[in-house]
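Just the one chain here, laid out as structure tokens, in the form predicted on its own.
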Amino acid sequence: MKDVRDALMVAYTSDGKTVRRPLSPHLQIYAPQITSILSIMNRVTGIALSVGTLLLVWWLVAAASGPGAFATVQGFVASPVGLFVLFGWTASLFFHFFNGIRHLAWDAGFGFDLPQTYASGWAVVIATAVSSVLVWAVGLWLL
């Protein structure tokens, strides 16, 4: 018995012979670049943005609500999980705008050779590293 999928193989060059169509690689055999891995870290820091940002909006909330609400939050953000969330929201955040240059830097025309796309990948990384660990060394130095 034929396998249909077979019949998605054939191609036709432009002389009308038949060829095979090759396959797309597998993520088994796919080696992750910094374009790639970055693109996806996009995505997921502006999930955790989001995420992080309902926090916010519950400290907000709670701020508003009363002296007992705002207690229950201060002791959540205070606590080693509340410290990891919002070191994570600020990372995200630096990651995001960072990104976020880059991009505007393509979008004008810029930075498309591969060692230009290469170096502006790790500039972001760097960068949102950096940030992240100065703005919370500078916070937890004047608490």
Contents of the next structure:
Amino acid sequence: MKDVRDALMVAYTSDGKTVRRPLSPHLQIYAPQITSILSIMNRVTGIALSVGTLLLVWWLVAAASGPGAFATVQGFVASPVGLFVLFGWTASLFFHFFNGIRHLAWDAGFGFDLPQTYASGWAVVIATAVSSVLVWAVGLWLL
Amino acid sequence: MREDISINVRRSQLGRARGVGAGHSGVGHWRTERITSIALVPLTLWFIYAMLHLVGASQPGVAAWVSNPINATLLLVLIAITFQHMHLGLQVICEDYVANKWQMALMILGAKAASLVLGLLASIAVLKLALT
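In place of the form predicted on its own, the structure of the form predicted in complex with its partner chain is requested.
Entire complex below, previous chain first.
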């Protein structure tokens, strides 16, 4: 017994044999569902956006520092890695935005039925994809 | 519903009010997270519009845009509310997934410190662009 919590896992069968109590299934046992996937994606995109604020802060500080520093940021953003990061940032922002509105609707007591939850989930996925592509299309057209 | 079943909570109303629930902090965190997220809905839409407006802009172009008091004010509000929402969200993630309570406390403090410093840095950059 390595952990005191193991003591809580010991049990006896009706014929007196000592057994380990069954654990609830681990996460990878469960089939992926739109509800659970979008739930964790809200946190994943929240963390991604937290890290992404570094890019926003860098961009603002560089703009305040002068043309040289600003050119360095613009150079990073225009690089393949920068474009990938920025697109991920855009998609994360739209996902967290739309799913956040979904959460606010739940908090207000709307949309709790399972069919509605599934429909709003797919609506978030589609809205995220369409908005991300649309904003990038407009952005590249303006460039 | 069976009427003969009752749950006897051995706690006074005052004790319940003082204890402010299992987290001992009441609804303040939850409520602030919601209020900041509502505020971020229009601010995010404005931010996306602003970023599209600034696509390909030069440093003097960005500086001129931020020197508009409305843009500077909205940027400062966006920065303040974003970092407040961010540290509240990161706090919940730490509370849910970090088992060791000392490690959890350190990570929450780290998230709050990073939010404060990054928010101040971004705000000072905006103020410098707006006021010079």
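Definition used throughout: the rigid core is the maximal C-alpha set that superposes within 1.5 Å between two forms. A quick note: this is a predicted structure, and the numbers were derived from the prediction, not measured. Positions refer to the first chain, counted from 1.
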| property | result |
| --- | --- |
| C-alpha of residue 12 moved at least 2 Å between the two forms on rigid core | yes |
